[in-house]
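Have a look below at one chain only, the form predicted alone, in structure tokens format.
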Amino acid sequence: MHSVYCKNISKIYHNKKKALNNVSFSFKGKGILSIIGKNGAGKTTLIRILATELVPTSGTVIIDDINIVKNPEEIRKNIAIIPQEARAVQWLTPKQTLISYLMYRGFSYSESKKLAIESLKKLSLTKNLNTLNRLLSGGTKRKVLVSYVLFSGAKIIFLDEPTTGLDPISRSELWNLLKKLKDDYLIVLTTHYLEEAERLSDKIILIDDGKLVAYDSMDGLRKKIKYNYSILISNNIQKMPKFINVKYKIIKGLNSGYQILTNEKDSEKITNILIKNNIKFSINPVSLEDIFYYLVKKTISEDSDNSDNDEY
């Protein structure tokens, strides 16, 4: 059982920027605890803190019952990090490579060698063993970087935006390939793909402007912003329906139409008179682009109305 515990993390860098301001949270066990924000929210300085990149300017960083900012070296064995800038060795195959980084974490070259054919025939690379890193393409290179961490020694992952840059086939390929190792590691990654992090989550952190706006699962942020469905009018309209005695509220402009944001007893009600008006929609659960865009807007708009019934 894995556990990780953050109390009034801060981080100001040299230029008195404040990263981050006073983010605390805990989570335990195994799985996907996702970190997500705007560029420049705070996601990839909180991900280096918890992986012993960053020394916090104050705050206290527990994992595994370890202080990691009095006794970094206590716990690096246990964790991994895959930073967002790594890139394997163009003129290395990918057993090369994995040998190395084994060898570099202090396993002898025979270990080195068969737990690097291990890892790499369990994310089924075994056909690429022997080719140069720089003849894979983008989705089987970052499987490469991911299959460092398999029989390091490491049971806690760090991911920085893993799949920034891939095409969406081969992010799919992450995608199922994180869902398969989040039974047997606690993995903690960055992502500016919001879908991603509501597919793989099992805790997600919403930080914004170095604070933490909310944190929680799918299910609990969905309670959060107190509408849990979504109905979308993707075409133009003249004027909107009047509904009486319901709960909702509108966003204008979203992808050059509505969204009523409501709950499951209202959406009824709302659908019904859509329906008389002849008026086309799609109504869905909230996700989690609806959840960061209301949250983060209740967040840097002091004058935003939240009652009932408005639109902005």
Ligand SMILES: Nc1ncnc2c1ncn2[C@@H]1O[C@H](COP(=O)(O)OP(=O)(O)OP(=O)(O)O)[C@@H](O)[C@H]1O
The other form holds:
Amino acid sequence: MHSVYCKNISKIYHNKKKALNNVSFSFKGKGILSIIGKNGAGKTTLIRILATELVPTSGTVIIDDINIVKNPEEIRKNIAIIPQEARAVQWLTPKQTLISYLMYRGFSYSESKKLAIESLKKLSLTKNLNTLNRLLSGGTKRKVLVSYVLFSGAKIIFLDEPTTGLDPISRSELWNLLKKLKDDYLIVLTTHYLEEAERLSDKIILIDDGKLVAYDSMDGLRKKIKYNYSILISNNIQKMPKFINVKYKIIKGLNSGYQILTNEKDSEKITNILIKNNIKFSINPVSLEDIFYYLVKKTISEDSDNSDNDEY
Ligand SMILES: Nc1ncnc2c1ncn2[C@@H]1O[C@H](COP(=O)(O)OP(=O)(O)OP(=O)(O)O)[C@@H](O)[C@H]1O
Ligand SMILES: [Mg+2]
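The structure above corresponds to the form predicted alone; please provide the structure of the form predicted in complex with this ligand.
Zooming out: every chain and molecule, the one shown earlier first.
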């Protein structure tokens, strides 16, 4: 059982930029903890603090009962990180890279060789074992990096945007692998792919401008925003009909269409009105993407239409 406890972490960089502002959360167990947020929200800063690469300006971080701000070296053998900008050494092969990384982590040469081949196989990289890293495609390079930490012996792993730049198939292969590993590991990752984060995360941290906006499971997040259904209007309409005595919010601007957020009870009334007005729609439970837009709306509201009392 792993545990992560963060209390009031702030990080102010030398240029006075406050990248994290009093972030607190705690997690117990194994699984996938995803950190999401816009560019510059503070995701990398947070993951680097958790992985003992950065010292917070203030606040407490305790992982597996170790105060990692005071005693970072005590946790290091149990954790591994792939930074956002990580690159494999160009003139080595994936096999050589992995063997040297595992030896650095304390495995013998023969153990490292066996583990390296096994892990590269698991990531479907067998045919690239002996190709120079510089000759691999960007996505394959990324997979080689992921193989480092997955088989390093560390049980808590930090992945900063592991799937960025991967094609949809490689991305889903990697997420499937992470899904298999989540029974044994605590995987903390950052991502901009919200659909995947929604499907696979046990808990999701949403940060915006250095502040923790929400921290919950997907179901918990759905409850947090008062609308749990999303109605997407599929045809181009000039004017939205009036909905009376129902709770809803209309978002205009996503592909110039309309999206109505509402709750389960009122969705029936709204869809009946849409049908009467011959407006085509699809209805789904709100997605992480809807929640993301909803919760960080203050900073992305330029597309909004304020003509209706509950619109933004
Ligand atoms: N070393 C640094 N010195 C000064 N400011 C920094 C430094 N690293 C990050 N920042 C700033 O801190 C804020 C948070 O950056 P961070 O890299 O944590 O964001 P992020 O959420 O990971 O963004 P992205 O999605 O683009 O990777 C940004 O405003 C960034 O410009
Ligand atoms: Mg980042």
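Positions refer to the first chain, counted from 1. Only a predicted model underlies this, so the values are computations on that prediction, with no experimental measurement involved.
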property	result
Hinge assignment for the rigid-body change between these two forms, options Glu196, Ile79, Asp208, Met218	Ile79
